[in-house]
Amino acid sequence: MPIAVVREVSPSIAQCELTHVDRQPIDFDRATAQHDEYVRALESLGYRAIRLPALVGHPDAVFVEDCAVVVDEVAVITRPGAASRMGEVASIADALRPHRNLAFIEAPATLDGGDVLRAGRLVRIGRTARTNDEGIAQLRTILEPFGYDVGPAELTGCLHLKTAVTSVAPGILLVNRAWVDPSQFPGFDFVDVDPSEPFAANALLVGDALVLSSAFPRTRARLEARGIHVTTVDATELAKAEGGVTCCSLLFD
């Protein structure tokens, strides 16, 4: 059975790092309920959830995606670009060690998993405030021997690459062209987010299904018009912490 590594919401989530969104009050109980709904959705789609305990002193720790990049051959433990998140990494490595050989991003590199888009054998890594050139180079060195086509991607106006573009079906990417140029992903077809829903490009491909925040009904309609089955979850409270549906899990077989 495929696995989803998730982490419970930290009681300190209101002190999260923010870059491109304004700080708003975050209701911890509501965020926890939304996270539970999200995990149940993954379980309904055939995944076994490994629930890690909350890290009280780490407000962003629910966003486990940033601490690792997991492919079939290896789990790469990252070095997050926000110093406040460095303490999250060891427990993610411990959770993944029974399932994969581990490789590690080393200083002076920084790399957030949210900047790593994998679609088949194509891997594009966003060059952002959280991921530097050395992080891109180290991940390329780790993944290229396994046959991945690894390269950088440029973006603007958002935190991570997967805020702007995600894989939603074989050969199809969901994109916000205002934040990323789709020509950087050759050989793919595209679904554009509805202009009124700029953050809708963050969608999570789960087997043959797609998980999307219920806040984006117009983009959902565009996806379903392309024959993509969409499961929606309420992630609006987690979005106040600049998180999306890809951020909250590490999925692998």
Contents of the next structure:
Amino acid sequence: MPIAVVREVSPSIAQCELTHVDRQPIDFDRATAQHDEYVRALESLGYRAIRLPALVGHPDAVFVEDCAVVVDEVAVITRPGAASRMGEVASIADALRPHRNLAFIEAPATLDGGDVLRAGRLVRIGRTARTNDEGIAQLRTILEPFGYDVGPAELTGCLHLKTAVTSVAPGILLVNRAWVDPSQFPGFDFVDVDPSEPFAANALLVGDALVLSSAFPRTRARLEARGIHVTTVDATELAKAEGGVTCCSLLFD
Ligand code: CIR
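I would like to compare: after the form predicted on its own, may I see the structure of the form predicted in complex with citrulline (CIR)?
Then the entire complex follows, led off by the chain already shown.
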């Protein structure tokens, strides 16, 4: 059975890092309830959830995606670009060790998993405030021997590459062109987010299913018009922490 590594919401979530989003109050109970719904959605799609306990001293630790890049051959433990997040990775490494050989991004490199877009053997890595050139180079050195085509991608105006573009079906990317130029992904077809829903580009492929926040009905309609079935979850509370649906899990077989 495929696995979803998730982590409970930290009681300190209100002290999260914010870059492109204004700070608003975050309701911890509501965030926890929505996170539970998200984990149940992954379970109903056939995944076994490994639920890690919250890290009280790490407000953003619910966003486990940033701490590792897991492919069939290896789990790469990252070195997150926000200093407040670097202490999240040790427990992620412990959770992944039974399932994969581990590799590590080392200083001075920084890399957030949210910057790593995978579509088949293609891996594109956002060059951002969180992910530096050394991080891109180290991930390329780790993954290329396994036959991955690894390279950088440019973006502006949002936190991570996967805030701007995600893989939603074989050969199809969901994109917000205001933040990322799709000509960087030759050979793909694109679904554009509805312009009123800029954050909708963050959708999560779970096996053959696609999970999207229910806050984005217009983009959902665009995906369904292309024949892509969408499962929605309420993810509005963690969106206030600048997190989307990809951020809250590490999925692997
Ligand atoms: C942060 O700034 O690190 C968190 N507040 C949000 C991280 C979201 N993660 C993701 O997009 N992969």
